[in-house]
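Presented below, as structure tokens, is a lone chain in the form predicted on its own.
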Amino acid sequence: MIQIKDVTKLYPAKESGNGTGKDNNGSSIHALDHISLHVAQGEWLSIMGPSGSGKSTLVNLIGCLDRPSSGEIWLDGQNVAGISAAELNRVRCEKIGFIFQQFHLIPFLTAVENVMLAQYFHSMTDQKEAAEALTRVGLGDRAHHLPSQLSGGEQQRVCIARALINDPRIILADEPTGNLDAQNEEIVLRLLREFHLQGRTIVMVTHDPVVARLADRRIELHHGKIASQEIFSMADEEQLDEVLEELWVLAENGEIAEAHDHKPFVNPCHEALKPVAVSSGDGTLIVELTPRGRERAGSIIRRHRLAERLFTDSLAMDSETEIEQQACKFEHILSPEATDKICTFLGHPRTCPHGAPIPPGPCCGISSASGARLIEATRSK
């Protein structure tokens, strides 16, 4: 979706007293210094780095708000580095949605009119569509309020509605939670997560390492160069699987699950877990699996326990430690097809070697409701 190829952006150095607009060495400042970067379609990339490292310059170039001094910038198959100003405007309107830290709302226009303004620059205004966009971000009843009548979190959600009104494929978010309290930060991050699940490409600048971890990948800029990068998605998915597996086992044993940190509910966990109560003693949050979380947890447990059964019955492994270690590896790599084949090969076993129930799969010829009753009956024995 985004390809940055050997891009450099130069700015004249500050006046040094020699009247040239450059420093005493006659050089310019490299805001970006021969940087190359690819962002896949549907990827969420977070950008971090100290002030002056080139974060905003990079976002401005991707957003067609500026031009590189050299190099190529490809957006959705088009090199925008050398196109005309009119073409830049068209690409910006059709492909990109901006979410700014400072909101940039027109103060004398209502919330719905600010959203309609983005429609105007794209094609034509549609008040009903703009109002529906505000409803999707929880502001249906605030559509006719001026920015001054809205809280910071509400203004940011107007920005999000405005950014999405033209259905952009790329969302650029520059410190989207920088001016928000914890409650509104959670709302905005949950919305970004939903957009990511819709397949939109997100590039987000942030100073908050916790917020950065919501992305698939993080890069850090220093002096206009990529100093480091870290991929989160695979590690986070495996960590979520482990959490769901633990919650499934707790539920089997009739125990409740607790979480001492509210942060997990703004990352991928919020689709699988939901808070249900807060204990009055120490404020600990009580959580349970959502329907989607139960489905995913059951699939993980099934893979793990089938692997245990395979190692014990067919491969005659007798070391419990080794069986557990190998089963943990298998639960992350087995495809649904391979899992069903193992289940069929083993004769659709109902329990693992330790007697814990194995959730049935499609190959077992048992409905989800019947499978749940079977697990409950096995557990009661």
Ligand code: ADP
Second form
Amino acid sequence: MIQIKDVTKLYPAKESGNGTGKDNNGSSIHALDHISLHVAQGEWLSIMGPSGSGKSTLVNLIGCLDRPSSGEIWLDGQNVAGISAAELNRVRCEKIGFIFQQFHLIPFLTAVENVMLAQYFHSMTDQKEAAEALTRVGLGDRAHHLPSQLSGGEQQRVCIARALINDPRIILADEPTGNLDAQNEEIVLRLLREFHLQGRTIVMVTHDPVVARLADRRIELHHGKIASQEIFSMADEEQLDEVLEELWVLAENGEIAEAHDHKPFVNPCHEALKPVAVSSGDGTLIVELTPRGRERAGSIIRRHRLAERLFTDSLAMDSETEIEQQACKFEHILSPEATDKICTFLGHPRTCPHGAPIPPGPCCGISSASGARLIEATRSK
Ligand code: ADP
Ligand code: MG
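Alongside the form predicted on its own that was just displayed, please also present the structure of the form predicted in complex with ligand ADP.
Every component of the complex follows; first up is the chain already shown.
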């Protein structure tokens, strides 16, 4: 979704007595120094680093608020580094939602008018839609208040409603909880988690390591360079993979019972799983796979069953336990490219050696909808 290639951003070093804002000896500040970075669609990236390390500069460049001095910035397949200011505006309106630490609300416009102003820049104003956006962030009853009549947390939620009005695929948040109390921080983070579940790509600057941990990955900037990078908790991820796998097989075999007599939950607890109900009888928790969870479970199952096929058909392994053990390892380590290569090599098999269906992948030329039908068909068999 976001591809940054060798990007540098120079600012002229301000020198005393010069007054032009330009340096006279050719020195300048490297706010970003030959940075390359890739953010996948639906990924949540957090950026940390000391003050002045280039975090806001990076976010502003991704957000088409500014252009790099050199390098390329690809957003959703388009290089925005060299396009005109008018085009930059259009890309920003279409693809980007901004959440700033300083909320940047217009002080003499009410909450709903601030949201409508964003609509105006995007397409057409629609008060009903703007009011609905405010309701979604829990501000339905504050629509006609001025920013000065709202708390910091409420102003940040207006800012979020405004960011969402164009249904952006990329959300950029520069210290979104920097000025908030604990309760409002919780609300804002819950909204970000929801956007992540909806499959939006999020780039978030934060000083708080606990907040950073909500992301899929964290990078740290020092002096305009990426100093370190951390992908969060492989072990946890693998455990989750196991749970997803089990849920998938249960659903495939029609073994998840219908829920009766339940109380709905509202908060998502994980990007892959969402509690939907708890039975008032015995307190059993009922969870549902989110679209991301379903996609992820499907791809783990695909890796596992393709590995089984590979070991059985091509490597002629015959010990059931050995095959199972190896497949359990492979399901965690196969890259999407390697998985597609194995699938193609095996001639896109539709079932594992035990006859269970293999969810089709991008290489199979079958849409995931027909993949779902395939599973429906096996289930009704
Ligand atoms: P961070 O968000 O990590 O605190 P910034 O991206 O805001 O850092 O700034 C990185 C460096 O670039 C700093 O040295 C800052 O002073 C400089 N800088 C940022 N914006 C400008 C600007 N508009 N003009 C000149 N220098 C700037
Ligand atoms: Mg900053």
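Note that the rigid core is defined as the largest set of C-alphas that superpose within 1.5 Å between two forms. Residue numbers count along the first chain shown, from 1. In this text the structure is predicted, and so the values were computed from the model without any measurement.
Chemist: Quick check: His354 between these two forms - does its CA shift reach 2 Å or more after fitting the rigid core?
Modeler: For His354, whose C-alpha is compared between these two forms after core superposition, the shift is 2 Å or more.
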